[in-house]
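One chain comes next, on its own, written out as structure tokens in the form predicted on its own.
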Amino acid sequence: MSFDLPVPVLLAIMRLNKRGHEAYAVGGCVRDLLRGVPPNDYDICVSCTPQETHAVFAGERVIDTGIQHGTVTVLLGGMALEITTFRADGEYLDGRHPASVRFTRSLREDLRRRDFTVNTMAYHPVTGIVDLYEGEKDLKKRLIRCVGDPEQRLTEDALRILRAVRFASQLNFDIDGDTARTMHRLRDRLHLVSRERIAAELIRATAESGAVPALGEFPDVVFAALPDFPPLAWISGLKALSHLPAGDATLRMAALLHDCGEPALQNTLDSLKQSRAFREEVLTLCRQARQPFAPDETAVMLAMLGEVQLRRLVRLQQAAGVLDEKESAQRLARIRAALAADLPLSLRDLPVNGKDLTAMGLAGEKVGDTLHTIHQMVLRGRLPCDRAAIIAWLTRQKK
């Protein structure tokens, strides 16, 4: 079997081979090529040391992105290629990282240290696929299976427990029975993993199309990763998730967490150690999930949340059963109408400002309060968005 590798990948392999080094595309890119899916990126593994890789690509930009682990990034033909020396890992002492890394000239040694069989395949444009651990067989069976002994693989690096869930969700695969049983048994080792890494895997898993069956098989793993998540919210979270399309990580995480309640919701989001913007967006959606807004409040909600968040909220409320399909469509139509009407969605969009109000004799907090009142009245259709009409209304209020 042969694949059309991007030209920069082919050139990199050819240049390495010409200098006497083995080189292969490896891991996820090979897995995706076999699935007929365009890879997001291409990793190359090589028999040479990082210093020898530097020499092969003298004249190109080479970045030492992970040189202690044998990885350099070569910028070639507009692509950033991670090129990593074959390596064997030393003993894992902290449940996450090898205490040492030994470079090797053996592709077999490099592949057998990897996590799951579907990620162990290598490819050379001349000699084809190298599949030492039945990765292609598991790919056809749609199966995530640890390389070798799952007890050893998952004890070495506890993050692999969540990575298995994420790959199952991403690929819509099942998890091998021995691997799954070991994941359940070793779930408490997730305390060895940083909150940032846990969040990255869980958020990615939740955003994928296979999230419901993948997460649904491992609630104990999720609870070990998110100890503040209340089990009573699990079923409603999965049900809401099942009604949403894949892709929007913010919306889908909100669906999973929407029934948590305070303070579990706040604690769970804080524990994810994500950006403040992500936490606030998910928190807002969850808090509003059970509070359907009246159709005539659409413009007010649009001004408060913004278009993206309001559309998310409507979809979440439908997924959670708060709105039916007709009600959801009605609110989405009103959002479109409000946007088309070019309503003032912020105070800055009003045809009057603080200086105008000051000139009319208002001062202090009264200026801000009055601007807010005008804004709300315009959004609710109780006052035209017209400077003369607003000035006339203000004049009447002074009398």
Ligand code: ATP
Contents of the next structure:
Amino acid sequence: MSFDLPVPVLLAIMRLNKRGHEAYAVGGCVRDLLRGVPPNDYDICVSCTPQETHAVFAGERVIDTGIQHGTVTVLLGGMALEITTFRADGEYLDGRHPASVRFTRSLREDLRRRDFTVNTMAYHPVTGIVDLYEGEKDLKKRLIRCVGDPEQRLTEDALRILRAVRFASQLNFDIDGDTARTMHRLRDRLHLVSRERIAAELIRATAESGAVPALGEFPDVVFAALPDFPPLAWISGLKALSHLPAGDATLRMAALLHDCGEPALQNTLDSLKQSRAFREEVLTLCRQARQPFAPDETAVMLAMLGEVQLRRLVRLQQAAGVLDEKESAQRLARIRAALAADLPLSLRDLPVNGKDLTAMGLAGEKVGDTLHTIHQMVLRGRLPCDRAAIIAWLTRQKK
Ligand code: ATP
Ligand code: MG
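I've shown you the form predicted on its own. Could you give me the structure of the form predicted together with the ligand?
Shown next: the complete complex, the earlier chain at its head.
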């Protein structure tokens, strides 16, 4: 079996080999090449120390991304290659971090400390695939299975419980029975793991195409990861998710959470510790999920939420069964029409501004309030978006 590695990956491996170091493409990229899917990124594992890697790539840009874990990033031919020294993790004392990281010259040891069999394969452009832990066999069976004893591996790093769900969702694979049972049993250990790591895997698990069966098998794991999630909101969340295409992490998370209600919704989103933008967007979608807007309000909603969010909202409302297909198509058509009409979606786009109103004798809060009223009227089609018409209307108001 041979694969066309990207040229920079090939060059990096050859340069390392020439200096006497072992080097392989490893992990997710080998798994994806074997599946016939283009890898997201290419990780390289090497027998040499990070200092030796630096020496090999002297003259290139080399960044110490995770030097304590043995990872350096080399910028080569337009690619950022993560090159990591073979590792054998020391004992895990706290359920999330190895107490020590030991570099090793043994590929076997490095592959053994990886999470799931399908992620343990290495590939060398000349010698081919190294598959020491039945990765290819499980790949054929479409199975996520711990490397070694699930009890030990999921205890060492509880995040792997959630990573198993994420990979099942991403790859549309099943989880091996023994691994699955152990995940259920050890789920409470997720509280040992940082919120950021939990969120990254959970958001991804939700966004990927196999989310419904993968999450659906592990509600208890999700509740352990999101302690504020009300179990009563679970079924409707999964159902909404099942009606949406994969990919949009914000929309998919909103679908899962849309029935949580306050304050569970806010607490759950806070606990994910994501960017303000992500939090606000999901929150807005969930709060509006059960309130279909009137088609006549489309431009107002567009001004309030923006195009991307309003399209998401329509999709979410359809997925949640609040709008039927016809109603949702009608609203999407209205969105297109409102955009084509070039309406003033922000106050700044109006043909009058605060100065005009002040010149007409308005002062204080009245200025902002009146601008807002004008904006709403224009968006609802009750006032033309025309300076003379607006001034005439204002003059009539003053009388
Ligand atoms: P993707 O293509 O989605 O990025 P990936 O397999 O590359 O999938 P990463 O999370 O990027 O997934 O991890 C890279 C590799 O590092 C994995 O394939 C696995 O071998 C190893 N790995 C990552 N996290 C862990 C962990 N918590 N425990 C053990 N091995 C891990
Ligand atoms: Mg990866």
